[in-house]
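What follows is a single chain, given as structure tokens, in the form predicted on its own.
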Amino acid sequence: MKIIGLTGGIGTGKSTVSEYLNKKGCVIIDADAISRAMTDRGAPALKEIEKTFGKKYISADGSLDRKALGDLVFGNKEKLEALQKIITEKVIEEINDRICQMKEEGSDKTVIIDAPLLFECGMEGIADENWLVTADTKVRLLRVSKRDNLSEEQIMARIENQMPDAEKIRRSRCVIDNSAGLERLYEQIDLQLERIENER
């Protein structure tokens, strides 16, 4: 079984990369859909961020108010590593119960460890290698403007908060460069995927 952490920035398209190696026969593992779970209604997670950020970001119905607490985090870095540190370990610990799980199996397949914040939140060392989706700021502020409504500001903002991508590049295998359309990037998903077919 390979394990791969597979990472990218907003605006990358980096689950336009997680589908394809999903069609790709690999499986997937969306630390953020864990995430998420973990901070549905009623979840024990969700009490930890009401208490730490306040009941403003909790709505009527009891659910989280993600878009409010996103607009909030991820425009200061301390409270991004508040909420980071409430989930990261609870999401961590799952990945790695799958993961066990497959190899008790004996399974022989790729596995992609999908996560935004793959180094931000400690969990390269889980993977084989890591591979990192990349794109021009412009391509990747145009994309999450028509996809998420944002002014520039905020999504320069989210991008600035992040892990500066010469950092990510250091700790990546590989660097997808998603800038050029579909046809460029599945071929560099292509090959290296044949290069971890070859290495098997």
Given for the second form:
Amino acid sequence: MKIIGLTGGIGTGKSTVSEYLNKKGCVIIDADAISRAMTDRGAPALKEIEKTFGKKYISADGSLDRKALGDLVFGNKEKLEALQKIITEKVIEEINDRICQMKEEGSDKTVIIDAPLLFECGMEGIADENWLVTADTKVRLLRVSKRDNLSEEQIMARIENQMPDAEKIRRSRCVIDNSAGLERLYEQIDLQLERIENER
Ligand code: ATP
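Moving on from the form predicted on its own, kindly provide the form predicted in complex with adenosine-5'-triphosphate as a structure.
Zooming out: every chain and molecule, the one shown earlier first.
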């Protein structure tokens, strides 16, 4: 089984790459979806949140009081980091559990850990190798402004708030440049899939 970490900044096309890899038969582990599920009612992170921040952030029905917790961590770096740490640990645990289960079942599939914050959250070590999706800034601005209701300034602020691509490139085994059309994108992915198939 081969495990690949897939990441990319806003509007680079990471989700498009992930969808294509899924069509090609890879198993996708969506770190963002797991992260959201971690704070659902009865989810593992809730106990930790209660222990760290207090009972009042858990509603009577056992669900997270997102508004109250949001108010608490907003603008408080220390508390925000404590919350992120709890959730990240649980997400990594869940990803490792899923991988372990697939290994036990003898799966020989390629597994993609689709994670926008792969490097920032310390998930890069889970994978055998990490792939980065990039695109020219102009192209990213155009794609995101078409998709979301954001101004160029707002998108630029988000790009600049993320880890610089140069740093991500340094940590990646391969870089997929999605500045051109889909055909060119799929060609690059096919080449990488072929490479890892030959390395098996
Ligand atoms: P985010 O992190 O912001 O959610 P992302 O990196 O996952 O974004 P996508 O959602 O895959 O990016 O792509 C952003 C937009 O650009 C989408 O509307 C997608 O359909 C479009 N897109 C992606 N790649 C291409 C391409 N090669 N040619 C044309 N459009 C593209």
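Numbering follows the first chain given and starts at 1. As the structure is a computational prediction, the values presented were derived from the model and not from experiment.
Novice: For the two rigid parts the chain splits into between these two forms, is L6 on the same one as S63?
Specialist: Different rigid parts.
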